[in-house]
Amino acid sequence: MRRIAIVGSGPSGCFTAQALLKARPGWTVDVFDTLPVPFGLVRYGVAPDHQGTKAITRQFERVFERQGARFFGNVTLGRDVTLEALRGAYDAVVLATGLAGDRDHGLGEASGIVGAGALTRSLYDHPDASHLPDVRGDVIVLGNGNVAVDLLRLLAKTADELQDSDLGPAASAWLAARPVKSLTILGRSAAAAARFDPVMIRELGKLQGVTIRVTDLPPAGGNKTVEALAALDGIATGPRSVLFRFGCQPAGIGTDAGGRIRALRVEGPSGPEILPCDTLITAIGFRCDGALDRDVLIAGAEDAETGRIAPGLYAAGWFRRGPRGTIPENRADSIALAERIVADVEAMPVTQRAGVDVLPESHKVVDWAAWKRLDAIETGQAPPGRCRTKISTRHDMLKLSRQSENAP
């Protein structure tokens, strides 16, 4: 029997498992995750008010409940098991751990500068997140992608507009208390090159309590993103100012005596400008957080384009391609990778593999059944107006999964 290990249970990991088991139903596919819960980016990266996008987890559930993939949560590569041990125990190992670190903005250090990755982890109850930061005053979101739009939308929404989300109580209270005066989304590229999904831009037109302006727009010329942005300009449903600007290269920051950012210097379309800025949220992309030496692995890959790092070792999703691509694009990437793995593995001689015996017997693994018990707790404790309240610490996840297992 062939054995495949996938490290990471986010979209790319689940799509790869799905494609492998569709092609070879008799194979063993084990999915490991450092967290005690599955789904990675869908759980901790997709905005809480985008439950339609999060519904992809229903498809992923079938991978474990119908196709036979096995989930091993609370397993950290490098701490609980080495990459070498996995490679010795499986015919192929797929690294699908994504990219969790914020890319360096290069503007220097100051309080009031917040990375989008760090902020979303805090907002979305990631167990390794830091405390929610002090976001206030004139807020600039630096970035031209969907993460920037997510944060802008959440900061602009009223409490009523967050109904039916899975935003937790701490994040809900934090958003309600934010003394935000204005919101500017600042793009370094021209509007026509922005990476926003036009659907997400059009969604901003439904916001209540905002006045939206969009500047530096060229003629649409058939560009759907520019068309969507132009349609936002002039919407006025309330007093909170929302401004889109493009073609502005950050050149430096100004701080007060306490070291907090108070201004952002930019090279704008008409020359140098100084923009008031009490909080700068950088949404300029992601990098490896250091848990795996991703850059070295990809640089030395036999065929990085198809995801083959070395014989029996592969990379999927953002871990391979860098921080770009939507969930559907990563699905296509995973299907192609699964085809490559099937071809490579079937060309190998059949050997005896130890599989999950690489883990110590005493290790506290959270399996699929334990996750489903946690899932029931989260949905069952949701207050009115929320579809779930996430368990936000590893300690509680592990404790509750064991308590639920032993309950009468």
Ligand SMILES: Cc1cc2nc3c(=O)[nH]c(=O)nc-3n(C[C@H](O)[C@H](O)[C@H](O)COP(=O)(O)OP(=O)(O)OC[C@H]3O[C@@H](n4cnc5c(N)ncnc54)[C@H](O)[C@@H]3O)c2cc1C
Given for the second form:
Amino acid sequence: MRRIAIVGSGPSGCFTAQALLKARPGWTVDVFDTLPVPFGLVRYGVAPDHQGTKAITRQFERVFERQGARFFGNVTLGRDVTLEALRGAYDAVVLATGLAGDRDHGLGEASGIVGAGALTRSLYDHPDASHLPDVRGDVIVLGNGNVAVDLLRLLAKTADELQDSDLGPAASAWLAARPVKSLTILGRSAAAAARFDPVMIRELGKLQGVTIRVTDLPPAGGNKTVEALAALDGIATGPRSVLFRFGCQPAGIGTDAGGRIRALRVEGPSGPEILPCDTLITAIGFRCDGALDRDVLIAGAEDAETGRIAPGLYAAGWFRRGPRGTIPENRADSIALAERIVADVEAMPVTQRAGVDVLPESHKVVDWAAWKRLDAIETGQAPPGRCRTKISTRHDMLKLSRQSENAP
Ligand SMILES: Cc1cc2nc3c(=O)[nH]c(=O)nc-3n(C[C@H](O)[C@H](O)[C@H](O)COP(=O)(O)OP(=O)(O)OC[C@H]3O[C@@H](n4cnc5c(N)ncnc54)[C@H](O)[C@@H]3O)c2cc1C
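Starting from the form predicted on its own, produce the coordinates for the form predicted together with this ligand.
Let us now look at the entire complex, which starts with that chain.
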């Protein structure tokens, strides 16, 4: 019997389990997650108004329900089990723990500055999130990737435009009440180098309550992103002002006596500028903020390309690659990684391993059946106009998963 532990049940963990069990259906594949609920950023990153993207979870469900992977939620690597213990208990351990921290912006501390990761976690009811921040006035979203566009779109939408999402009651009320005067999305690079998906840019053209301006655009010359941006310029469906700017390097911030950001200094395309700014949302990438020393592990990896860190230890997804790539890109990586693991493990002598028994018996694991009970509660408690209301604390997740187990 070969045993594989995958730490992290986001896309890369699920795709790796899927590929391993497809290649070797008789193996034991155990997927651990620090959260009592699966799916990582599909649940807590993908925007609530993009339910089509979240439908990938149906494919992941089959990994646990038909292919035989086992889910062990509420297990934190580094707290409930050490990496050394896990490596001793399994033939191979895959680190698929993602990158949860916001990259440093280097502009100094001030209230009114919030990272996109922290903001999305608060908006999407992540159990470890802080309170919803005070977003108001002239809002600048710094970044030229899809996460910046997600946040711009959510902040620009009217309440009606959020129908059928899984946005919770607190976030819905927060979005409806936010006193946002203007929204500027600010890119450091030129428009032609922006990393926006043109499909997501075109989607902004459907917004119902906005007036959009796009500046600093070069001739499109076949660049799909620039074409999509040019088509947005001049759209006027309502009062909320949305401005796209490019080629602006942030150089510093101005704050008021209370320590709140009031201005962003930039080196713009035609020299230094001071932009009014009451809220700065930084969407400039992510870093590892967990117990694992990711940078050291990846820098010292035997083969960082396929994800082999050391014998029996592998890295997948964002943990391996850094904060780049969409959900489908993790699939291709995971298939290649699974092939590597199968070859490596089959070249090893068969050894008796403890597997999941490495966890203390008293540890409160949330298994797949318990998650399905939580899932049913969340979809069952959704109010009209919403497809799900997430349970938002670990305490409630643990309590409800056990309560419903004992229910008649
Ligand atoms: C805000 C945002 C929006 C996005 N929107 C889209 C989109 O619309 N479409 C798209 O294709 N891509 C999108 N992406 C990218 C996509 O989410 C990533 O490509 C993908 O989630 C990376 O998968 P992963 O499994 O490597 O990491 P993650 O999805 O982050 O999964 C990591 C998992 O590891 C768990 N974990 C972390 N630490 C530990 C630990 N110590 N012990 C146990 N478990 C642990 C976490 O709880 C999590 O479940 C978005 C990303 C972000 C940040």
